[in-house]
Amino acid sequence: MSTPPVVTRFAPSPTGHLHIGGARSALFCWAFAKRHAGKFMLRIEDTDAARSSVESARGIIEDLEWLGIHNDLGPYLAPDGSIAQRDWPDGRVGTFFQAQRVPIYDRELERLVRLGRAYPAFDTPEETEAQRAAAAAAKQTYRYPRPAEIEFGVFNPALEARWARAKAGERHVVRFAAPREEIVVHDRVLGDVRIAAGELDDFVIRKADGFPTYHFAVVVDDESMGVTHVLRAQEHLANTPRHVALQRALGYPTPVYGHMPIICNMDGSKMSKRDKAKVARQFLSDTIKKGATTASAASADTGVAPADLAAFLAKENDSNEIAAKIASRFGLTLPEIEVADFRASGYLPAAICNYLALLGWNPGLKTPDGKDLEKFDMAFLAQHFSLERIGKQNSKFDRAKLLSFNADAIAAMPDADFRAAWASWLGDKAIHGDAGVATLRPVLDIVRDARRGAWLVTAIKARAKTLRGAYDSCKNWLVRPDDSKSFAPAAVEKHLKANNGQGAALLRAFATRLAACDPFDPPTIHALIDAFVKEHALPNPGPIAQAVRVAVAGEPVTPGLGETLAVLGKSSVLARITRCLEALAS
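The structure of the preceding chain alone is requested, in the form predicted together with the RNA.
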């Protein structure tokens, strides 16, 4: 007998950008499918009509593509920018957007009703809410009380009457008649998880707006789309018994489950999209408390309506937009939570995937020199991923380690690849707008320039930890006006004025040599420096190198001088040195 092909799925709800935790779920599902020569599916869970949007779905699809997590089934971005999809050869799915699958859910739901396993309920939200509150006040666990007239597993006259009322259009929800039996989930990561009989209550499977709830849609779709393995975060573990109960009632097989640990902040709380709002809110209320601004001034500064800002401060919403506006107005850095955040910060997809793979999973292999194997690519993951090696405990997201992985990934890149990645990052930034937009364009132009770009890349790549870092480390001296008179005072003191102006004197002498330097390229400039050092019997190149740095960049920190000066070009370098000497004299 042949084992059925493995089909995993990632099923986000399109209510925002792809969360980093979601990215890891997708990565593991992808890797597992690849490892078993199966298929990885993307499904869009947009049954929350109010919060879902196609733009979000598109964004999530883009983020997955960018990460290099490609799906075999489900929606993808066509070359013309539209959302296309790949179905099974027999076209059994039709659409992977749940909101468009309502007839399928309705059909299965009616089947459940006629089986006596689901029933319409006509309570208003207020009524159930009041009951819940009363139970909470009495310190009791609230479970929806099944009406006495409902007989488990029997489509009796009372149920038939309810069904008729529902069909006639009376406002209602449909609830599942949960079994009163122990449910055991055989989890491939956690082992058997037992839920005692009576723990499940009659939860809602179809909302008053006619859309299925998550539980129902998931169960129906996993079956109808051919999903064999469900790998998701542990936050879903508590839902699994409901899903198993539903599958049994519907006569479906139960897929293999594996619940992976949750990704947390360094403080141990679950990493959440709200964290950005939290940071911004905290910052703004502190600033107001200190008297540095007022709510109305902040509202005017950020362009957020006073009422919206007040609601935000009162924790009535966690709008990422408002958080972003506050951050940009006050120069506050928000934590990266979503894939798009990390992308904007200049992280490489390969480094993100590598780091993510290590969060809750480990290959358990050693490198030839006996160290733990930690650096690997997607192909390795696709070959070695296994459920057995997924850990059970939650892990904290350590940005310092991600940063280190990213720096290593950049260092390992061929210059040409780095240059392309950097140019594309700069281009994205220039298009989407950024605080440093004024310097973005010129830097991008230099990166694209054949000779200067190549020199810049050699100068920058080795010391860059992120693409943003690469940009930050050169934008100031690169776009510095040749007639700028701003020089870091302490550096001027130390490298130009000290020892009776030794630095300035050396600089003056060196400028003459530079003027005669030809070709003006890194090796020639390096040779020039070496010769200059020997000639002046300097103990090391420090005195002249630092003097040049201050004169040319205005500060004592730049990449290697050969590349730095070459990129700038002879006339610019000479003009800056002249300007610096003038400034010194006055």
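Basically, rigid core = biggest C-alpha set you can superpose within 1.5 Å across the two forms. Everything numeric in this text was worked out from a predicted model, so none of it was measured. Residue numbers count along the first chain shown, from 1. First, how it differs from the form predicted on its own.
- Taking the rigid core as fixed, one finds a CA shift for V550 of 2 Å or more between these two forms.
- The Cα shift for T15 between these two forms, taken after rigid core superposition, is smaller than 2 angstroms.
- I60: CA moves less than 2 Å between these two forms after rigid-core fitting.
Which structure goes with the form predicted on its own, now that we have seen the form predicted together with the RNA?
Single chain only below; no partners, no other molecules.
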């Protein structure tokens, strides 16, 4: 008899963007499956109808595919943009969206009832809440009191009558008749985790709306979809004894479990989507206290209703939508939490996956100089990943280290690959803050231009840490109007007016040389600068280079001057120098 293939799964709820911690879980599941020549599955757990959406599901699929975490089973984006699904060859799953699998859950739930291991409960929400309140008042842990007529493991007449009432449409939930025995979870990361007898209560497995709870659906799906290994964050460990108990009651085998360390902020707090709201709330609260704005003015400026903004500031909600509006209005940078945030900030997927792999795992290998091996690609991860090297302690998300990884990845890219990635990022308009289409489009057009794009990459890439950083470093001087009269005053004084206007005089002379420069490309311009320096006996290129930078960029900071001028083009450069000299004269 052949051994079934290793099957791992990543099963997000489509209630928002993919959290970076979820991406780490998906990456580990993918790597383990690949290491063992198995299959990695994506399943969408959308039984929370009020919070789930197709748009969120699509976003999660896009995020995973952008990261390079491609699934063997489950939904994916077809070439036409629609959501398609990869099933087993025999079509055993049918659909990987839980909301479409309710008949399967209903069949298994009825089987569990007839085994005497589940029962309908007809308490009203008010009655259940009163029970909880009574337990809290008595300082006791609340456990639902199993009706006396329910016999564990027996489909007796009383249970049959309850089931008939439920089938007839009377409002109810279905509860699992939990065993009164010790539950042991054999965890490949944490070791054996024991839950004492009587700790499990009769938890709900089907809600009043007819949808299964997470606990029941996940157990049925893992069995029917062939999942052999469940790798997830330690925050899910509290759920696992319930799942093991359900598996035993249904006669299912228990998959291998491995609970991975949680990803935290550097201060030890959990890395949460609420972090954005915390930052925006603190900023706006401080701004109001300083008198720089008022709540009513902020409401008008951000377009957030006064009542909603008041609730946000009072910590009554953690709306990321409100946080984004505050950030946009005040130029505030919010922390990246979701994959989409890092993508918008211009991180490379390879760098993100490389860094995420080190959050809770390491290959245990050394570089030739004896340091821990940290830089590797997805193929290396798939070849070397193992559960034995997953740690038990929480991991801290160091953004500075991720930025360093990304900068190194950019530096290692061939210029053509960087240019393609940069153009793709610009084209997707994946950008936050004050950059609108009017600013972005001219940069994109230059990057796409064969010659100018190559020159710009040569100028920018060496210092770029992210694709957004590359954009920010050039957008101002690239899109500056040729007739702009805005020049940094201190730079004008230092580089144009000082020493009886030495810089301005050099600029006039150099403009004549630029007008005759042909071809107007970086090597020719660099040679022209060198010749000009020698002709005027300058100690170094600084005096003329800084004067030119102030004239064409409004400030003394640009990339290499030859590339800067060549990218702008002769007519634009000469027009800007003329405007600068006119401004000095006036």
